[in-house]
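Presented as structure tokens, the chain that follows is alone, the form predicted on its own.
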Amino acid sequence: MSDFTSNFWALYVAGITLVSILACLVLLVVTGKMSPSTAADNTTGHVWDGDLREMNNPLPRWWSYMFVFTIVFSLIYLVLYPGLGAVQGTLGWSSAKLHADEVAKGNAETAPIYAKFTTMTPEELSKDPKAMAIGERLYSNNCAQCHASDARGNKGFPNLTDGDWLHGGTPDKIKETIVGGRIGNMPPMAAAVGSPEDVKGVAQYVLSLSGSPHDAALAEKGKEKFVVCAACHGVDGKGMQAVGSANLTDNIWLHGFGEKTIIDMINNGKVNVMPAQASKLTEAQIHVVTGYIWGMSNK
């Protein structure tokens, strides 16, 4: 319930759950003194196939005890484990601690395998087939649901195989990536760059430089409004790796490529977000996965 601005829900959620009980326990004792109409043979007065009579029999004092006692025991429940809102439970217990203490354990356990490979550098663990085995794993569950499985990327998360990074490829630079994680912001050039014609120009100017299809004539005329784009990406288009820029020259499209697909980023931006994996990694896990990244792109 943590997640919500106010208590309200949460009150809410606690009040829901005790009427819920208390309605069932107050039906329980109002259906078992309820005495329905029958007939003088005790019967219902329903009829099947001829000769099947439903009888009107109290239920067994067992079963109805059984009700009770389920009542009784969701009660004890809710005061000792978290179930009503915001309530914590007098025990203490939550997933969340239960997850976290066996995190711990499991990173306990492991740190003997770790030990090793925490005296060597980036450059060592990817020539250590233990390491690369383990490396693979880590990657495999924190890394491939954007990167991809064979690290190549998708459209939108950048290929981790290549040389072309945008922060920089040496083994301090990714795992600074891993550890703090980055937020990609292009904002909207649109209104800085002029008109929609100057838009389309210097849409048509990028593409030039990466000596892509394009229209000499606009590109021309788009390479003046470039001055805007360059404060960023240089005045060259090869990007600055200080601001986490793209380089304009390599043909390499992390959005998608074409006149329309460069228009829309100037016109509406961008933003990407890496999330930090400091929280969710060991710092040894963070060694070792450096590694592997590392050596993708310098086999």
Second form
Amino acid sequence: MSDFTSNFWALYVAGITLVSILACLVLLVVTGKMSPSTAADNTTGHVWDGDLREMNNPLPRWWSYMFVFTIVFSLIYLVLYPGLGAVQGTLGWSSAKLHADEVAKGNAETAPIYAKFTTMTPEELSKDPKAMAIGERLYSNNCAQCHASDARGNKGFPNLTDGDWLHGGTPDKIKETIVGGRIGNMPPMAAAVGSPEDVKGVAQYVLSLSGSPHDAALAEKGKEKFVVCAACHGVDGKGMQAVGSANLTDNIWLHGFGEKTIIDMINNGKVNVMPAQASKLTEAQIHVVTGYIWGMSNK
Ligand code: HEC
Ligand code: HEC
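Return one more block: the form predicted together with heme C, after the form predicted on its own shown previously.
Every component of the complex follows; first up is the chain already shown.
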């Protein structure tokens, strides 16, 4: 309850909570005091099924006490636990803390299992069936939602099994990617290239780099303009792992194939983010998953 953007909402929620509890109490007292509009024989005048008459008897005492008890219970609860706007509660309990404690407990319990793995290199890990079984689990829980369950990726999410790397495929580079995340950033390039015709030419030249079907005359013209791309993709178009630029010669297309896709890429650029995992996984877990990923592309 500490995520409110302004104090107003915390007070608003706390106010509604307290007023509701108070209203329950008032309801009990007022209805207890009200004199019922009943006939002399203590019936309300409601009749069902011919002769079933509704009486107007007071609530049983135990029922009223229960009602009061729920009100007292909720007030004590709100003192002890978070629930009243931004008030933390005197016990200091929070779901986030509970989660963090359980994760810490789980990590402490599994530490002995990982102890052996941290002394092994990722290459060695990739040949250890037990480490790979754990690596696969870690992968399914933390990576599969983006890189697909078979790690072959998807549009925008790189295939991790094909030996084609934006940021490098050595164990060190893979670990660096997992720990700190990566941002693939290609700025919009249309202005630097020139007219839409020039952009089309560069796109045709890019297609020619991988031996894909292309218009040779247009590609020849586009080649001159490719100098503005060479800064990141290299003069030969093979990409530079230091900037995470794609290899344009290998016929592997992270963002899709074809002239239209490449033109879109040149016109709009692309920011593609791999989130850092250091805060989610322990060092030992990252070590094991690094071995798992390295092993997938080095079978
Ligand atoms: C929210 C989606 C997402 C999650 C979760 C995710 N990744 Fe990624 N990952 C990406 C994207 C997007 C890229 C491409 C970044 C770029 O274009 O530069 C990437 C890139 C990578 C790369 C670099 C690939 C290359 O060609 O250099 C590796 C290795 C990798 N991820 C491993 C993992 C592992 C291991 C996990 C789980 C611990 C994981 N990723 C979780 C989205 C994700
Ligand atoms: C400032 C660096 C930079 C420049 C300049 C640049 N790019 Fe890129 N380009 C990148 C990066 C980084 C990626 C990878 C994006 C990602 O991580 O998803 C990329 C990706 C691409 C892709 C997608 C490849 C695929 O596998 O889907 C194409 C196509 C492309 N660039 C073409 C070009 C062309 C053509 C030019 C010149 C007009 C150009 N780029 C200029 C950095 C650059």
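Rigid core: the largest C-alpha set superposing within 1.5 Å between the two forms. Numbering follows the first chain given and starts at 1. These numbers come from a predicted model, not from an experiment.
Relative to the superposed core, residue 85 shifts its CA atom by 2 Å or more between the two forms. Core-superposed comparison between the two forms: the CA of residue 23 exceeds or equals a 2 Å shift.
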